[in-house]
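Take a look at this single chain in structure tokens; it is the form predicted on its own.
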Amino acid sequence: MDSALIPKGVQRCSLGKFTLFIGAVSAVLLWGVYAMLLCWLKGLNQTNMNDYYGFALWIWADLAVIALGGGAFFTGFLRYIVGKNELKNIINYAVLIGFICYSSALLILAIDIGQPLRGWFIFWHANVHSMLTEVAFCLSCYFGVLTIEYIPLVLENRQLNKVPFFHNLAHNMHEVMAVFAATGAFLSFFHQGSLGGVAGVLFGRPFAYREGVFIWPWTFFLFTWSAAAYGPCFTLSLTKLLEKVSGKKLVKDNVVELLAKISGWMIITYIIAKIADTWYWAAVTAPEGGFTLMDFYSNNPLYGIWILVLEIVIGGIIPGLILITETGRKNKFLLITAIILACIGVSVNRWVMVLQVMAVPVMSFDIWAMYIPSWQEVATTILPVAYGVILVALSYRYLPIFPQERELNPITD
């Protein structure tokens, strides 16, 4: 029935199957706008945040999206900026992923506010001193860079592709595309390094703060570095994901292998960063605010020595020295596990800059306080994922995401 829709030369499943299929996601997206809804009318009760925890799951969720969007920016700015004309074949999929993840932290940030009404205060009212407000402000306009990146790839769908005046103005932002691409890249680096910033100038949480440059803490360059570096993993670990559900090769082996060897050498030289950073702290900084290493750890099943090592050596070392290598990136399942690894690296790093930042004790009386989030909180940082896969779903039906699909995909009578 849809089949005027889908693009020359390809297959897709039956409509009846694709219908199935995204009426099962939006049931748990509705569950997740349920959710969200309570917390909107009835307030940030519903939720598990307390005088330890300010932040609920769905912040860590924010920030962990906004990394692994990453790969939107870095990969733009390789294809346009640099000249990797190889990208040119998964760039359409990194700026699909890239506008999900920063429609998803919008909502993100929609929900933590509680009262979305008020949404506009940030920009009418906005803290000049707030690292917070720099990051909101780029974050929103990154977000229009990333609509305007989607558009083009929207009006090539087959049909809209047919009206005069969409095909010439598809056409005439590719030429252009440069130029956002390098906006792109310039907002990125500012809203990802104060997201960092944030935690590094926080004076009274020993466990993030950090000595820097002039006013900017080394987590600064930190977050704008791990994003840059993990961000592509995520594009190719999904690209991976879709290539098995959908049963089809959609990427040539030599692109996979340009991103992930880029990406690996990205990762060692932020891994490498990331110790000196952390044995810094270790060995300068804490102790002279009188603390040891250990005080920052607990033997409590959420915030043990074993993050550190999850971080660094298991999502950070092992898929970094994987990727830099040949027989890692042409190995198949060598290469996935490296790029899941990464995904889950970069995403241990800002849960523990931002849970376990606020859970360290500071102060005589305080505790090893334990967070178990809500169902509320849980089904909002599901809501994304299911908006996500529909967001995915219908992108990959109707538009021409992977300009190699009908080359590796020939359809045979």
Given for the second form:
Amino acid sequence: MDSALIPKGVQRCSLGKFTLFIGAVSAVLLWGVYAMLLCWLKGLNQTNMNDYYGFALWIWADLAVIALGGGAFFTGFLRYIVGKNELKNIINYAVLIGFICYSSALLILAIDIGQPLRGWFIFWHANVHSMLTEVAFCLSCYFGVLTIEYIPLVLENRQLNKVPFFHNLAHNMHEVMAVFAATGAFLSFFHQGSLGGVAGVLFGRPFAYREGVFIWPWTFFLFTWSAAAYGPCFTLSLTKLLEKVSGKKLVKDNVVELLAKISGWMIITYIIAKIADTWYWAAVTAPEGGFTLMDFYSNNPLYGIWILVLEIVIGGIIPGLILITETGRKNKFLLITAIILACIGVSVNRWVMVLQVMAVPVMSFDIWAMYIPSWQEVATTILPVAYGVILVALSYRYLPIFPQERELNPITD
Amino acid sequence: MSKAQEHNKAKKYGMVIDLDKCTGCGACMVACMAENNVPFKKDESDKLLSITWMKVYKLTNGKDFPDADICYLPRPCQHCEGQHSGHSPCVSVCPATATDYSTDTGIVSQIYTRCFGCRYCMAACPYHARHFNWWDPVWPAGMEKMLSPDVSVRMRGIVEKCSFCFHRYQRAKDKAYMEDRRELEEHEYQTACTQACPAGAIIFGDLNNPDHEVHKIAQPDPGHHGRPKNPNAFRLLERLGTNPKVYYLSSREWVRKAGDNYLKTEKINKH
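Now that the form predicted on its own has been shown, please provide the structure of the form predicted together with its partner chain.
Full assembly next; the chain just shown is listed first.
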């Protein structure tokens, strides 16, 4: 029934099957919307956050999706600025994932603030010294850039592209996309960094506080680096997931391996810097505040040293080593293991940099408080996942997201 | 010093709390809540959701009888200055300039109508002095008539904290102005907790004024960001560089040591 909208030369499932799938995901989405409305109408008392966990699940989800969505800016940078032409076969999907991640981040932020109707105050009464102000400005601007990058893809829909204006607009936007990719890379550098700075400048919180260059703590650079390193792994993992769900190969191995290789080297260099940062923090910064490393990882039921091992070794060194070796990249199991571990690694990093920061008692007579999110928080965190699944499904079905799909899956009849 | 010069001289309002005198009665907490229209819930059992501009902590030396000792530590907002004027942990991070540092008074303010509830200031404050309004305040029937008309009631979704009863400063300044004076006497501006403390453990005044009690007791060293010269005085988390304006006083070493974090191998080296 919708065959006129589907790109030529590719096969899609029946509309009924597709509708059923979208319907199931929409039910999850509506559950999230209901929880979101509860938070907006009744307030943040719907959550299990408290004065010791003012930053909690949502802010982690925010930071995590932004790090994982970093695949968009870094792949764009590699494709348009560095000139890695093979990546043109995955850039559309990277942009789509980035667009979903950033729109999700903005949505979560809109739920997370206590007075959503005053959200614009961050722009109107901007405190230029606050890292969060920089985050807000860059995030909004970069979302605009991602929208501009996504529009030509929408305009390439078979029916829309028949309209001469849309056809020419899409063509011309593609022609100047390098400018937007460069703008996106520039904006991303700052806002990924300022997200790292959000934690790093907290000189009252020895778990987060880092020294640095001028106003920028080390975490500023580590966050940018890690988003560039781990973001492509998320793009790759979702590519593999979509290939699994659709039962088709969508991107050629050489493209996947190239991105995996670059990501691997970025992860390895990042993790060396991260280890150096951790070492300096544990040996110099924290002791100056009267803390030993284990003060941050003991006397509580959850935040043990395992979390540091999970982040650096299991989610950093191991995937990095797999991805930089040709054998690792070519072995399907190892490749998938590595990109999943990498996604876990960066997510754990974002978790500790927001939640553990506030959980660690700073006053010597204070307590380690624990926190379990309420169902409303969980539902509103799953909401953008459901929204993302729907947008990926719609885009995959109706837009030419994967340029190699036709070649890899020729229609025989 | 001429009157005009005296008038222009910046104040630095601060507090000294004598922990050897504090009995932990909680009168300061009650006075603070009543004075500042601090809202409360029907069920206040979860203290992580309670709004306590002034909170009294119970400290112990961890020893068994007969060496056991306890200390009660009242904790208002510390009105930090940071390493340079106004670089308080909370002020420097607020994205909407909803919290501000006054170089005229040294008081860290909170603009409730500008705060949009991002809670970054709470993440920045190591003293847990900032509280979020998780609910809209609801007062028991009739009680709203008892609310102070000088202090605005805060709505749901914003952060609030101790203001050193700033409305009392404004009122005292207004009174002085009407009496054709520009300078306040020490007793004219006092916080509610100071006046309510039955043990006289809380002392409030201008740390920059050598005639004020707080200055005499704390003996702030301007060359070291106001670090107290009095060997029995200390500030919470001194080494983090928050440079608070609340000083604590105790003759007991374990109490002074509890004010900051030290490595096991480390000795207190305050002065």
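Residue numbers count along the first chain shown, from 1. What we label the rigid core is the largest C-alpha set whose atoms superpose within 1.5 Å from one form to the other. Please read all numbers here as calculations on a predicted model, not as lab measurements.
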- Quick one: core overlaid, is P116 moving 2 Å or more at the Cα between these two forms? yes
